[in-house]
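Below, in structure tokens: the form predicted alone, a single chain.
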Amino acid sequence: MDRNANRRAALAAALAVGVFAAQPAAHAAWEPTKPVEFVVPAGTGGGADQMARFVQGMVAKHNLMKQPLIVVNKSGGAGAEGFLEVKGARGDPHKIIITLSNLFTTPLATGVPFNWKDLTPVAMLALDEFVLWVNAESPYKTTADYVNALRAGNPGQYKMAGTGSKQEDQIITVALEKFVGKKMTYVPFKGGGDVAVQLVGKHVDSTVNNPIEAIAHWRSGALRPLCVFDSQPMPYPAKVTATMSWQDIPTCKSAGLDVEYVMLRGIFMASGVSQEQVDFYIDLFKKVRALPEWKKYTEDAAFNTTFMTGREYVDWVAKTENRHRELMQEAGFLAK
């Protein structure tokens, strides 16, 4: 090869290197660039608050995200405060919200200008159970004992504590009243933690708290579970007390109280975010769910661990909104 040929080969090689160097680096997946606000549209101590704080702890412990996850409770207006804040954060991927049934009940009951379609669905983390609880020192050993007492009592004599008004706890209470044929006095509180304390203190006769909201008081011997408002028993055989596991609690229907209800524990983002940003959080929650701590947490709290994303999740949410509209219309809870 002559000198000119060598020169041409060297120039071609240099150009090739320069072109390669000019190519952009492989596109990095999106991730948060500042702290992420994790909104809880409910008070402290309840099931949504406890799940959010558990997730926050796992993300920090296992370094699942470079930026911190900051839990913020915004319970005003039955959670409307939190929903409206995220609705107003269009395009902001640094704000996520954990939902409970007030995703449906709050706009339906109050007429507040919000609908779940104003948000971006991310993932269903789990479904939460509701259990009928009484004080352990009460005379009600079974669901039948409790139902018979309600039927024999005066209207309004028996008090049911619950989280919020015209929300899931009161919806279940109305269904219970309809089945029994006797009105109760429903006493609303800010969160499930407060509700459990009221029952421990014998200020009310019963609650329909989630398992996680009452497990500590059950374990201590202060509360007694009568039945679970699901179509099948909870699949957790490990003993919570010396004599009972979650699996030992009968379904309300099998115990003679024909009422069923489960609740969403799901994640949403603001509207106007990209699929890449949604995918980051889906991946984040998959990592949390893969942890052994999550397995223990869901077993302790007796969650139904169904997980959904994408179209399946959207369809489930739409169907559940319609069911809540029907339940609330029947209860007379829809905004006029």
Partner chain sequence: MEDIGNLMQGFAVALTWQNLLFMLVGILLGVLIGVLPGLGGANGVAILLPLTFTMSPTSAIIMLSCIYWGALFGGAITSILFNIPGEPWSVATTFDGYPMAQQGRAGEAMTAAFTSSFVGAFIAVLVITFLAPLVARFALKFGPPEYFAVQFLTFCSFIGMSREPAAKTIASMMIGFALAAVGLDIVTGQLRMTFGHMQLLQGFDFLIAVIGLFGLGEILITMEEGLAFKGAKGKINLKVVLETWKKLPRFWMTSLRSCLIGCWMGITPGGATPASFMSYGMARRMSKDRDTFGKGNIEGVVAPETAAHAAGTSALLPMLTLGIPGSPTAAVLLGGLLIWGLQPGPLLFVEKKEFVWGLIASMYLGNIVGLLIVLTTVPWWAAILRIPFSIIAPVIVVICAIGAYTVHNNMFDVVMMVVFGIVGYFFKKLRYPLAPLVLALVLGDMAETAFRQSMLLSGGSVTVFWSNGLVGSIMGLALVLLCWPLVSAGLGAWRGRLRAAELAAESPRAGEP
Contents of the next structure:
Amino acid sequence: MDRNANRRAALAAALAVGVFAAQPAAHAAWEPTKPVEFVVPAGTGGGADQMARFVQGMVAKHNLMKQPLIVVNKSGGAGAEGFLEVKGARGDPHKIIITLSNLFTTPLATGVPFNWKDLTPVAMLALDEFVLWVNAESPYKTTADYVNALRAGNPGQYKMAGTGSKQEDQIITVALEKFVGKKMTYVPFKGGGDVAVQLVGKHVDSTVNNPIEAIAHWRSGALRPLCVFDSQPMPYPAKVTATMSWQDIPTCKSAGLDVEYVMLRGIFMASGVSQEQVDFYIDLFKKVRALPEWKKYTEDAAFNTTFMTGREYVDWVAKTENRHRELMQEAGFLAK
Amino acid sequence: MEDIGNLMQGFAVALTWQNLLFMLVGILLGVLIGVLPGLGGANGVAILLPLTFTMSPTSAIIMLSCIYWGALFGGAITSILFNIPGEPWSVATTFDGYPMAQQGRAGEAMTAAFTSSFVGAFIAVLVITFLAPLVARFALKFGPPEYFAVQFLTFCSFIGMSREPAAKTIASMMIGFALAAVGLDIVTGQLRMTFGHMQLLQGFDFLIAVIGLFGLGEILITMEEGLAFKGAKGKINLKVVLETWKKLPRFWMTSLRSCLIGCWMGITPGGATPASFMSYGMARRMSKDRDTFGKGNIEGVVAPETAAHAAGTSALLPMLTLGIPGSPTAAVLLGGLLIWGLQPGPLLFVEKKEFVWGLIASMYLGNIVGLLIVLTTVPWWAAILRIPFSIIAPVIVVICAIGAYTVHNNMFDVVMMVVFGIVGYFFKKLRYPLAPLVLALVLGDMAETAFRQSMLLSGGSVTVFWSNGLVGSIMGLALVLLCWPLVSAGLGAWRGRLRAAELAAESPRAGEP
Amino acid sequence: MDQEAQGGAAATRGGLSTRWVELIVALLICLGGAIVVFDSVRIGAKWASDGPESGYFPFLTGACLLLSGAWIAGAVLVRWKRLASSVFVEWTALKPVLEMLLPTIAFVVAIKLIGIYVASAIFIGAFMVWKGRYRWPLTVSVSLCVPVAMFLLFEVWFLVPLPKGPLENMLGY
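Could you output the structure for the form predicted in complex with its partner chain, given that the previous block was the form predicted alone?
So here's everything in the complex, that chain up top.
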């Protein structure tokens, strides 16, 4: 294969999308020699899967890589299957994995033997936000209204629907319960779309859906957002409904509910790979992030688009893992 | 009739030569995907997603949804020919489709399957076209108790029909439930029956069980009976299509009922797989010659195929209006919509009129194009049965292995598939019915989850299943169906006694010369 | 068809006895039921204040499994004498079944070692020569075409990675 021709093609593609900074150095950097497997430790159709397939599509469309990127779903055992696969592929630079919170929760809750330290962190792609939603016909106009109602009610009276068990939604619920000082009834469902519909149908009182899962119902006037579980409001000023934008949703902390939670959408590789190989993927994701399609995609889904690599990323992951361990320990979710 | 105007506009959008070409490609790919157990509709849609970024969203979704139709059509083919369901909703098609193929009526079975699929889908599209806003709100009424009621209803309409010994039927069903429980419990996140084995965490996917029990098990039995497929001498020309069409109008009642079941299950959204089982069960109960079911009754092909397609098609409605995907394929389609910046939800019908009606128009066209394509391929598929067994058998084993592997991309599943094959061989020879096992494996997990979600919501009170008219009437209907065999047996006995009494009364006279 | 009816004719040719197979399968079902019950009790099989625990339904399932297994076993024992002549599978018929099953098992083991494509080629080729006695040209062309078609379809076209071995690695996949 003619490397130069390929680099020219990559250059042309990069020029077309206006990325100059992310150009590979002049010397022959490492690049994949066979198709790269992009492991998704979750089923088809979920948030991580959608992001992986979006990246796959963009890599193909803009010709960002000579070899194809292949999305492989390994959802078994709450994602353990996928993580163990990459853990077992020591030194294999043709396998990357996108994570969701189950990077932390699955080993803690099930005792399956893996840890993010078994993998090589590549980059944080984005952070998924969580918003506290109630039905638009409910009397709770603000976070304070809802918190007061929770405090005044009986334990277990208010019902929170969420995705899965002992995972991010339930962890937020536990943190919320801890802050409010009252138990809620947590009802697990399989997918975020189901959860949102349960709230629209008034079968439960609130949810902590991701923005993308609930946006359609918000826009149609069925749901009301109360606050976002992030340290800052979401930076998207475009109006979503007639009167509100993502930016107008206050942070939970500022609204008097001191709970913060964001979910990692990050990339990891197997251990034992060279820095050169890691750099290739960092570079690749920088190119993806510079695409106009990515901007539109993240805005539609209201992602927090923080990008981290190297030391900073590792520290963030370590800190987040500790936080999960603390919250899960308090809730009694740790594997015995 | 604003809808009709919209629809006509939709046809104008869909009827460009480019879009027709995309439809054709989509259908062909879909059939291929449906035929191979290793490729699910989700694969096909997912792989083509990147390619479709260069098209307009309308063209792209037309092509992708045609893959979806094609896969629905194609799922029936391997079920009928080799007893291997390519997709979960074709399992019920094997019950009568495969015996028909063994009798040399593969062409007839496939024609019936394709035609019924078309009818089911077509009715469902009509429902979507004219009732969309109305039925979209209906799905919102469905909370966990209602879901459980629907699953309970599926069970009740299916059981009580086994010809096999009762103890074996119960054992078989319980094995299905037990297998369904293995792995991570979604309600509490606890591990069940994994005994510390990583491989068991993911549980037993029902496709693996089905490929093993039905596909491999059948090959082992065929080996025992001699190295040949039965039914190799089936007719393989297109005349069989016309001949079958002559028979089909007789089953209009079954068709209609299956359409209703399918649409209802698709919208609520219960899904295509339960719909096909429920419809098969109902058809058998209502049929006059119920004893021929499972032995190659064409009605047993018509019912599940009609319902599966009606459900698969109408499931797109909750997907478009509420954003809940009814199947993994639909989930990937949904992801596609999002990537194109189309927000599924109640406003999609208002804001993206052109897109929605283009899609609906393409459903009409896609199904017609699909039917024509698959019908012309009937003789080719039937001809596969003429390939000598010693060539086709190892090829089928290879395809089964790929099918099992691709479910979770895991070798352990291939091993399990072989184990299920051996189990299938023994069970079939010892007259353990396999259908209850498969049904329990499919529905067990869902039913248990829905039940426990309901209990969480109601604080542990079972009265929640009679708490409103909707759930109460579904449960009531289920109980009626559950007790129906008893009632009809009772009625039969009572009539029998009456008859006996009459005979006894008549006998002196009969004795007279 | 009723096996007891066939039994008389088959008994003369000899084979695996139906009653033993029935009994062993029934006992295996009992064993499976016992395992399920055991594990369900471990994780909690009661009806708690907020509905059934994780093990509640599996416990019932296991119990039913145990009972139905016992019922079947009992039924076999009751008819034990009558079933004496019934044959589950004749030795002559078991041979072809094993001739399919054992290569299949070998094939699955081979997938792990040499990847699914090479394993399929060998499996199909060997089976064709062994059971079908086809000539080499046909055998080789079928046993090569199927894996190659599979490779193109899955790896290249639909981008579904299947298990690969040393040969594919050598070719750069």
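Positions refer to the first chain, counted from 1. Quick caveat: nothing in here was measured; it's all calculated off a predicted structure.
K.L.:
Which single option from Asp128, Thr163, Leu226, Ala109 is at the hinge, given the motion of the rigid parts between the two forms?
P.N.:
Between the two rigid parts, the hinge is at Asp128.
K.L.:
I'd like the rotation angle of the smaller rigid part against the larger, computed from C-alpha superpositions between the two forms, in whole degrees.
P.N.:
Hinge rotation between the two forms: 19 degrees.
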